[in-house]
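Below sits a lone chain in C-alpha cells, taken as the form predicted on its own.
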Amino acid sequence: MAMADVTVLGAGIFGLSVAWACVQRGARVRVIDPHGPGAGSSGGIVGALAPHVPEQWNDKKAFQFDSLMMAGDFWAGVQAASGLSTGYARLGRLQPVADGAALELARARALSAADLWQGQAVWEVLRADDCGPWVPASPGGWVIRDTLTARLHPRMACAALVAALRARGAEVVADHAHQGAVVHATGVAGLAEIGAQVGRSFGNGVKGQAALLALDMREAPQLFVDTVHVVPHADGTVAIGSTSERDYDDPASTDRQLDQVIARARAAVPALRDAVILERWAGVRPRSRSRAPVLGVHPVFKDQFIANGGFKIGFGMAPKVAQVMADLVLNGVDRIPTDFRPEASL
C-alpha cells in the first residue's frame, strides 16, 4: 500500500472493526499495533454479546440494541472475506429468577422488551422445567429467556478481522508512519495518555479474570447465574467470567477471585462440575470516565479521532461503533450519541 487514507492505531476490537468498516467503503487502511492484534483485553475468552435490561431506555441502550441487531450480518461479512470462523451465533441467554420480587420485575421487563426491542427479539419468563437440562437451578422454578443475546470467540473474531482486512488489501503492521485520517483505538494506554494531557482522569483500566473449560455445549444458550457469564463457544469450550477489579497489582495474573467465579459457576450448573479447566485468563479492559464508549474527534490530538472505552461490551458495540466512526472519518457525518462524545468523560 503506497498511501493510506485511514490509519488506525490499535488492533483491538474497536480498531479492527473501524478499519473493516472503512475498507468496505473503499478506503485504503493501515492498522498499527506494536503488540499485535488482540494483544489486550480483546484477546480474551468470554465473548458474551449480552444486552442491557429493557427498561429506562437511553442512547447507550438504543445504540447497543442496534449493534446487536447488526452483528449477524457484520460477522457473516467478516467470515466470508476471511474464510475463518468468528464463533458468532445468536443463541440467546437463560437467567434464573431469584425470588418473587425478581419474578415480578422480570415480567415487567418482558412488557418493556416487547416495545423497546421492536419485535426483533424476545424477553420472556418461562418455567425452568421447560428449558432443558442445561438451565441452572432456579429457586422459584422460573427463568428469563432472551433471544437477543449472542456469542462469539474474541480471539477467533480478531483473527478473522485481521484476515478479512488483509484479503481486502489493508495492512496490519507493528509500526509505520501515520497517514491520512488517524483513529486512536488504543485501549487503556490511550485513556491514560489523554488523562496525562488534560491533567485529570479520563478513564481507567478494570481487570477481569475468566476461565475456559473443556465442555462441548456449542448449540446451547448462554447462562447468566450468580453474577457469572457462562458462554458455550463454537470450538467445544465453555468460558466463565468474569471479575471486575479496580485495584490490582499484576494485570495478567489470576488468583482466588477467579477460583470463586469458577466455584459459583460449577455450583449453579451441574454440567460444569467435572469439566477440565483449559485456561485461566486475566486482562485489563478500558473504561472511560463516563462508562460509555468514547467516539468522535480526539480530545487532545487536533484533527484526529478516537474510538475507545469498550470495557465489558466492546464486542457487542463493535458493529455500530464501526459504522458511525466510518461515517465520521470518511464522510464527515456525525451520528454519535451525546453520551459517547469525549466531552462526556472530560
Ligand SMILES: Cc1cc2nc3c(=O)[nH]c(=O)nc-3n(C[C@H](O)[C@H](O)[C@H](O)COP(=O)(O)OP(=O)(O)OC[C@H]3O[C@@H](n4cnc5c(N)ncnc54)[C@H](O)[C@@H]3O)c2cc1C
Second form
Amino acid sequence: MAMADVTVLGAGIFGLSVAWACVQRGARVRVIDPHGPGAGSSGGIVGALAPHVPEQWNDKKAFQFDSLMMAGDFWAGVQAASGLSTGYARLGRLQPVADGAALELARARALSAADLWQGQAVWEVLRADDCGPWVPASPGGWVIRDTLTARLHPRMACAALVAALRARGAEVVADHAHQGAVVHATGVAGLAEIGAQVGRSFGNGVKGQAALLALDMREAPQLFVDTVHVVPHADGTVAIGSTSERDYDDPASTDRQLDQVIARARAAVPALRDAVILERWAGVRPRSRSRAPVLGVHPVFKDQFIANGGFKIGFGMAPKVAQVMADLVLNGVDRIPTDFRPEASL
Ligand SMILES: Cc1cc2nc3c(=O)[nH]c(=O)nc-3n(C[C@H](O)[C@H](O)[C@H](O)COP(=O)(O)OP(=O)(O)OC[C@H]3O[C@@H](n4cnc5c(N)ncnc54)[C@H](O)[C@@H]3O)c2cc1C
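Having seen the form predicted on its own, can you show the form predicted in complex with the named molecule?
Full assembly next; the chain just shown is listed first.
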C-alpha cells in the first residue's frame, strides 16, 4: 500500500471492526498492533452477543439493539470476504426464572420487549418442560426465552476479520509509521495512556476468567443460569464465563474463582457435568470511567480518533461501533450518542 487513508492502532475487535467498515467504504486502511491480532481481551472464548433487558430504554440500549440487529449481515460479510467462519449464529438464549417475583418481572419485560424490540425479536416466558433437556431446572418450572441473543467465537471472528481485511487489500502489521486519519483502539493500554495524560483515571481494566469445555451443542441456544453464561459454539465446544475482578495481580492466570464458575454451570446444566475442560482463559476488559463505549475524537490527541471501552459487550457493540466510527472518520458525520463521547469519562 502506498499511503493509508486510515491507520488503526489496535487489532482487537474494535480496531478490526472499524478497519473493516472503512475498507468496505473504499478507504485504504492499515491496522497496527505490536502484539498481533486478538492479543488483548478480544482473543477469548465466550462471545455472547446478548441484549440488555428490555426496559428503561436509553441510548446505550438502543445502540446495542441496533448493533445486534446489524450483526447477522456484518459477520456474513466478513465470512464471505475471508472464506473463514466467525462462528456467528443467532440461536437465542434461555434463562431459568428463579421465583415468583422474577416471573412477574419477566412477564412485564415480555410486554416492553414487544414494544422496544419492534417485533424484530421476541422475549417470552415459557414452561421449561417445553424447551428440552438442555434447559436447567428452575423452582417454578419457568424459563425466559429471547430470540435476539446470538453468539460468535471471539478468536475465529478476529482471525476472519484479519483475513477479510487482507483479502480487500488492507494491511495488518506489527509496526509502521502512522498515515492518514489515526484511530486509537488500544483497549486497556489506551485508557491508561489517557489517564496518564489528563492526570486522573479515564478507565481501568476489569479481569475476567472463562473456560472452554468439550460438548457439541452447536445448534442449542445459550443459557444464562446462576449468573453464568453458557455459550455453545459452532466448533463443538461450550464456553462458560465469566468472573469479574477489579483487583488482580496476574492478568492472564486463572484460579479458584473460575473453578467456582465452572462448578455453578455443571450444577445447573446436567449435560455439562462430565464435559472435559479444554481451556481456561483470562483477559482484561477495557472499562471506561463512564462504563460506556468511548467513541469519537480522541480526548488527548485532538486531531485523532478513539474507539475504546467495550467492557463486557465489545463483540455485541462492534458492528455499530464500526459504522458510526467510519461515518465520523471518513465522512465527518457524527452519529455518536452523547453518553459515548470521551467527555463522559473525563
Ligand atoms: C472473560 C471475558 C469474557 C467476555 N465475554 C464477552 C462476551 O460474551 N460478549 C462480548 O461482547 N464481550 C465479551 N467480553 C468483552 C470483550 O472481549 C471486550 O469488550 C473487547 O475484547 C474489547 O475489544 P478492544 O478491541 O477494545 O480491546 P482489546 O481486544 O484489548 O484490543 C486492544 C489491542 O490494542 C493493542 N495495543 C495496545 N497498545 C497499542 C499501541 N500502542 N499501538 C497499537 N496497538 C496497541 C493490544 O495489543 C490489543 O490487541 C469479554 C471479555 C472477557 C475478558
